[in-house]
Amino acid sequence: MAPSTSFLVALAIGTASQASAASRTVPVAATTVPTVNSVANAPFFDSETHQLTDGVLAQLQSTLGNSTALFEFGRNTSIQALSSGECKVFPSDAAWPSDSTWSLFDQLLGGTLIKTVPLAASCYPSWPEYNKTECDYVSDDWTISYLHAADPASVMWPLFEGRSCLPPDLTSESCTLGGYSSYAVNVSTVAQIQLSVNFARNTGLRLVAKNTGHDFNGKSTGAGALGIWTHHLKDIVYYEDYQLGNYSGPAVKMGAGVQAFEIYEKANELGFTAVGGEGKTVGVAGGYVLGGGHSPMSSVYGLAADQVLALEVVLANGRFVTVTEQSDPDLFWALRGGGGGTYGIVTSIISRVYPKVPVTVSTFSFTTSTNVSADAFWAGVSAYMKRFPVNADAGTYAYFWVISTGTDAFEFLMNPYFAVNHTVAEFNSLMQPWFEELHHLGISFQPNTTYYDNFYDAWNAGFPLETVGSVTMMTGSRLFPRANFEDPARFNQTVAALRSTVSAGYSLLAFNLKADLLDGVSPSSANPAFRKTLMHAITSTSWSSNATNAEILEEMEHFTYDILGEWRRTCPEAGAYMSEADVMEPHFQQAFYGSYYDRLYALKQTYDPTGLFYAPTGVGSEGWKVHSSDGLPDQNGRLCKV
């Protein structure tokens, strides 16, 4: 018979059997299986064959007793989904875990537990950490996005953790957990997430799952959550000829952990291209894969998750499973762009490469000045946008600023253009019809072009590290679509009201590139409006260190329906990229999903019914509600049903 709620509550806050199961010699909850993987027809990963099963588990019921309740796999008769106001275990709460179940846990873990330290509590004399050399490293190193993909907790963009523990050059508060995770495991193994899993299920904890804590909105944190920390899942396979279903041809194994710059370097060393993304830290296979994933290959091969054959995942039910087109059609189809942490815990994924292929590089700017008015900028900057159909078409991606700086005046950056399968002849050719224009009006720019032989080096010199660490900004984007650029009355709204955006003091980084889903790949629940699209666009907002949490509130919405609603009007059909979103996104089930959501929404119910897997505006989040402490949309506070 399936255990209570209230059972496996009193287990949680610590029972008599419990304290002294603790006590005793606890074994390792792990089994090692084959890596024989027909499913996927590719070898499960060495942190793949050590698994939690249900004879591990009757295993551990001599030793654990009751206890072993608390990481039993889900049923659908095991736990209930909260009710209308209820929320997760917070850790003010009676049935928080007690020391001795936390401990418990660790051990059955092997050891892998983390309480949580925020990483600038060493500049804190309130914090055991206190160190003033390790507080001047990480205050020196707070924008680095290497710092923060490094921590098991940390996460890139703060504003939405809650800016609870930062450097004091950054605040003149203490520091305290606020919407950091309580605990991480430093994941290893499968048999560790799955523990985790089971453990936060039963105990109605909040779960988060985190590579490199990359996402715009800060879906890998929470307060009183348990994080599944990833980062460390680094294998690398390469196929050279790969057979799954109707796919024959070279592909490549990663586990959650990778790093764009791991697997570009280790492409380029077997000699093949992956389509990941322009970030040097940015995780491939966790969340950026799993909602969509724009590249720099984009408008050659689509999204990355167009790419994926085959993935390993813990569900919510604790079950490790591969997923395949053939073995699972439907959690195929939701994983590959329905969004990360809402579906399951991603341990690796087995996607489609290509051959290595030459790149051009070229970076210029141009800018208004005595002899180029406003207007004259932006006939050029328009220019450039009649050419997104073609320069998409020809497979070239580019990425680009436009900004303000003064009244009337303003500044194009191309940072750069990724011309793929192009030479130098080949790049000025496609160019030559926008460069005569701007030559025409009277504007200098001197183009520095680079031809390299492969996309490692072209990446490697043409994109720049992330800066990250804002807790004065936030963003929100806009996927424009061809018609945009096609339709004469489109596209001078639209550059219309890119210039009033820019006008206005809010820059603009943008994309021109394609992703159209390429014969023979099968369909993907990545936003619908990718497919339409000819520039992901983005801009932010900011505000005053000093500015108070309403004064925040109020230049978000300003934003979100003033700024950005000028960008909806051009193309209300169309949406947004979500990794790289308003947080406060309006219907961002439309915004983000498209047609797909109602059918994502009912997946979600069928995959995860009691809720456990939550992630800010993910696939059912619309029934949750963080109740912050600041008032402002951040992880810092208890999720709570609505």
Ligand SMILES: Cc1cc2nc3c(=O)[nH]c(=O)nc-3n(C[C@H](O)[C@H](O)[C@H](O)COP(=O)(O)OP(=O)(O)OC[C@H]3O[C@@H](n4cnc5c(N)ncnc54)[C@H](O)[C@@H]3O)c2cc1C
Contents of the next structure:
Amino acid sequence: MAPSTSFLVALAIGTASQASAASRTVPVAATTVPTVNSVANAPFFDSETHQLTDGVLAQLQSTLGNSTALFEFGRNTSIQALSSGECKVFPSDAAWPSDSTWSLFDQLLGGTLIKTVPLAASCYPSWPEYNKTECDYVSDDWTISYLHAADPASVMWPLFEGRSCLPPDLTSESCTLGGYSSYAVNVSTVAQIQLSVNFARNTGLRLVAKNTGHDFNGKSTGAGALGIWTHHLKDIVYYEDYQLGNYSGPAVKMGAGVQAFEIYEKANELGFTAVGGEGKTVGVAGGYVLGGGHSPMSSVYGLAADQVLALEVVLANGRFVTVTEQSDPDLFWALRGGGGGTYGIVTSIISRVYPKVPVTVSTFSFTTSTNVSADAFWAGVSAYMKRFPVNADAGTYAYFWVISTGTDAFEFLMNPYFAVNHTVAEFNSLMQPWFEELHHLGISFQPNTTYYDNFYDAWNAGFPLETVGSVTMMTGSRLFPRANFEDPARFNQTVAALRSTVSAGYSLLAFNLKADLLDGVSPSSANPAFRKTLMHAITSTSWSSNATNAEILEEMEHFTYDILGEWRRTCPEAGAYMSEADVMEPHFQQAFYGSYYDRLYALKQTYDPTGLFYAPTGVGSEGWKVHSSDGLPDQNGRLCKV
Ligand SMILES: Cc1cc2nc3c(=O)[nH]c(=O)nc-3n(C[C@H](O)[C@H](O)[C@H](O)COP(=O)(O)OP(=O)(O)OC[C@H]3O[C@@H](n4cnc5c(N)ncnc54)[C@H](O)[C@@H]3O)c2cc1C
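Which structure goes with the form predicted together with this ligand, now that we have seen the form predicted on its own?
Zooming out: every chain and molecule, the one shown earlier first.
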């Protein structure tokens, strides 16, 4: 696990000339280009007009001398790929940039480099940030997603960061950086992203992009990494009549930091409907859209990735490019569904949007009871699942839970049913066959159903703020195909598998939806299993807060292979959604990318030949291994070539 010698040489050049550079005034490394962008047929955002160019680097040469090499663009002739066993440069390595090099980098950025302080450092006397009031605030808000989204390095699933600095009631013994990135760049310009990409590539650092930190598998964190924090790229511009290629119609350009609640607020204000996630604080133009992205609108309009018409991207070589179907069909395909943190850092996307839609939202629940046996309960659930094809084909999206409340005791929660383009009467008529079946089974329930004339109010009412921050759980999922609900034998096997899962104490959180590729939409690299699915089902496992690492790993393996194995056996040809998945998913290439994996892998070699961008379970990640300090599948350790 040695750092590459070529990086040591490069860094020695940089640091030797550093002392003289530090004594001079170092300018911000950016030039301003015109806003016109004919490739995307939409102007650059202000943040995108500030760019790093060859001209800027040439000018820096007189101030920085040889240190300029640390920020040079990548050239195909100077590829420095690591060999097996070599690792990305780590904080304790001799090749780690010196304080003066970090300082130089910060000056070139314009002062936006942040040395990471773990979010809960205020709870630990060993940190200068120790402060009881702040600690109380962080502890109280730990499960609120806004807290982590607004932090440059924190992620919503501390398990993957290595649980190295938790609020005291979550039992962290000490507070260390763990799997957090070492530094983060608070990005407000493209030039800052280009500088960061070049600096990480030229010094051999690990690089991560962090938007909100929502990723279920901790893809936006990494020990010893330089983080690119896109949270403040918040611009949104609506085009009533946008033209690009064959597309003509409404579209929205949004910065990479825009979150669901922000695009929905803007859509409500201007009278359009956007395809975004159900989670309030999930980013729209980051990992969500790059991984495919399902939406309450998916049964009508498909995946979020399908909506994308153009992307602005900083590539692994540091160059800033506009990617459209016309300008680069391969990359356009790969970026739309091939996964976040894999092919480049997206600074904005332009997506098609739609007119205002009415939605009927309904919530209800039912349980086993003295009158409702476990068999009757599952007959009621089964009657619902029989309706999946009809319900999804009607353009509706439903989020429901089935949980165990004791031995042979269960609860079903519709949380909510989201019936796009349905009045209450139309919704009731769609539900009637199932509701009648529930009545026949003696199952009572009381739907609370409301009609909204727009998406925003319906979404706000239907999807409460999610809780995050658990350190004692991990998730897994499956995209169950249509055949599992239409073929009687597969249907029975599916319901039996789900019952077995829930009976064993693993909750089912699932979406009934479809995500067809609509006519006229260019194919994307989103998991082909999405195109056949009628249910994206998630389950999770947990362990006690004082479980040992060995016990946690044992439970993870039981969950991955036994519990989720039963799901996989019902549809071995299907897959799972990479962004809400099991980090230990076996054969992740097939599960998350299906038949597209080989093409995605080849494109990864073209656009990122040295593996600058790494994300666990990302395309090409099988060539790397994180040597985590606790032996768990987290990001708290060196990233090395296998
Ligand atoms: C509570 C909750 C609700 C959710 N709801 C939904 C939902 O309704 N539908 C759905 O499909 N998914 C949903 N998800 C999953 C979500 O889509 C993923 O977690 C997704 O990865 C989040 O993307 P992000 O950019 O917000 O998060 P991050 O964790 O910051 O990033 C995720 C990945 O994308 C990369 N990335 C981020 N920004 C960029 C960028 N600008 N350029 C390149 N790479 C980037 C990161 O490096 C990382 O690899 C939900 C997750 C949670 C926790």
